[in-house]
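Single chain ahead, by itself, as structure tokens, in the form predicted on its own.
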Amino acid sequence: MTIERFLMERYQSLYWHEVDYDLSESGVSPMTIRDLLGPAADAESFLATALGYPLSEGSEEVRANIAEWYPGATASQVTMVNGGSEANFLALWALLEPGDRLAFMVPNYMQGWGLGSAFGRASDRVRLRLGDGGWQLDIDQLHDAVTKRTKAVMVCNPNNPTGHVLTGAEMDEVVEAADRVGAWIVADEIYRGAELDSDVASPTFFGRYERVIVTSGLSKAFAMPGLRVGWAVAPATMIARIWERHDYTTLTPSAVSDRLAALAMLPEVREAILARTRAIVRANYPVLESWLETHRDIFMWDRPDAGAIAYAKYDLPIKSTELAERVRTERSVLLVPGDMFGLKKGLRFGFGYDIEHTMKGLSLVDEILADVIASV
């Protein structure tokens, strides 16, 4: 099996810890174990956690608590893995055979794009397009891309890097296209819960169609990437297929992560965590937007619906990777270029961490932009 390089993950893993300003992060300031346990928690009880093997699919408690977040789901329809990226990997491995095609939303976290041609025959683009009405799914392209050879349609909702949440009508179109050929939907919903304008989580694909696999985890909206907790929610027969493949990768979650995830996904704790995340993105985004407004002559963007990321297209005579590399090497600021999301001239800005620090980094990006403009 050949697999193409996952450019964004390679880029971030090489440089995020070396720069002065990491604006490539797509989550919010991480919680601590103390934050999660609470000030009155019995720390000694937690410290007594035995470091043995937990259940490979996750404890009954953690799976039941995760299922609570998906209307109609049960613990038997959940399996716990190590991060949302492993959930994506195992889901596509369970679905795709040689000759199968994957209809894949672009822009996106491009893991699925590479896996579509590794496990199957190829991946076909289904674009979100930025126009006067914001980001919108190209419905015609969706239906053209989904053919009798399509085994799965993969979407990221809320979307990375744009923060767009599919409308109900757009979700219905995805279901209709998949149902027409009997394809599965793989919905990466890891940013669900980080909404900028609502206290209600974005709609899930789970329950809208019988052949759905939802992947998610605690890394983004839940601000706990260090726990490496991910999960898949799907019909029990598909969960069994994913679990069988988990036997070949990381086998089990960690005992500590299982226990903490069970706590985090209790409904009252879950909602408190998501309220924290929403407070961060709602406070920080207007500051980023004020900076983008100073560059209205070169940037085009739409306010994100969810997540701590915004994507801006630009009108400059420089490729996005070249621009990002200049920003990194000359000013020690890390951004993710558009071509690592299947786009062209654009940059993703993370705004979920210390916003004052973020703005200091953006002031250095100003200098590179000024230099590029001056050279035109």
Ligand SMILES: Cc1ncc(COP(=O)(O)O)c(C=O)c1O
Contents of the next structure:
Amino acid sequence: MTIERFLMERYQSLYWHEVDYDLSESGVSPMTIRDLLGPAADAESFLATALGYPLSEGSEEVRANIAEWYPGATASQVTMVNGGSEANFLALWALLEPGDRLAFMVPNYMQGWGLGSAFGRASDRVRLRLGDGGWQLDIDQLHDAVTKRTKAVMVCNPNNPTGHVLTGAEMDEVVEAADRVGAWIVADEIYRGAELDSDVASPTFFGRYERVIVTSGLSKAFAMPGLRVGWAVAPATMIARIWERHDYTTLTPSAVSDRLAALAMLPEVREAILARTRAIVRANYPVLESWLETHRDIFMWDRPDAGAIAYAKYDLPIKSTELAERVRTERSVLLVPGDMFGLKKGLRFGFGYDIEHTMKGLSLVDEILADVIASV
Ligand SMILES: Cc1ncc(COP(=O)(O)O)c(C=O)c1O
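To complete the pair, please output the form predicted together with this ligand; the form predicted on its own was given just before.
First the chain shown before, then all remaining chains and molecules of the complex.
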């Protein structure tokens, strides 16, 4: 099997820890184990966690608590894996045969794009486009992309890198397109719960159509990427296919992650974690936006609906990878270029960490932008 390089992950893996300002991170400042255990932490009982193999699909408790977040789901419709990325990998492996096509939302976290042509024959673009009304799904392109060869439609909702949450009407169109050819929907919902303007999590695709696999985990809205907890929620027969494939990748989640995830997904704990995340993104985004406003002449963007990332298109005569490379090598600031999301001239800004530090990084980006503008 040949597979194209996953440009964004390679770029981040190589550089995020080397730069002075990592603005490539898409989550929020991480929780500690102490934060998660809470003020009345029973650290002793946590320390007594046996480091044996846990159940390979995740304990009944963790799966029941995850299911609780998806109206109508039960523990038998959930399997737990190591990160949202493993959930995506296993879901697409379970679905795609050579010859199958994957209709794929762009821009996106491009893992599914590469896997679409590795497990299947090819991936076909379905664009979100930025217009006067903000980011909108290109419905005509969606219907053109979904043909009888399409095995699955993959969306990222809330979207990485734009933060756009599909409207109910857009979700209905995705369902209609998939249903027309009997395709599955794979909905990567890892930013669900990090809404900027609502205390209610954005709607899930689970329950809107019978052939849906939702992938998610604790890395983004739940602020625990280091736990490496992911899951898939789907009809029980599809969960069985995904679980079988898990036998070939990582076998089980980690025993410690199983225990901590069961706690994190208790409804009252879950809501407290999401409230923390929402407080961070609501406090930080206006600061980033005030910086974007100072570049109104070159940037075009839309306020994200959810997540700790914003994407700005720019009007400058420089390719986005080249611009990001200048910012990295000349000022030690890491940004992700539009090229790595299937777009062209644009940059993604992460704003979920220490915002003062972020602003210092952005003042260095100002210097590079001024230089590029001066050379026009
Ligand atoms: C949309 C999306 N899905 C999945 C992942 C990977 O998640 P995890 O770290 O849980 O494997 C990311 C990470 O950036 C992401 O943006």
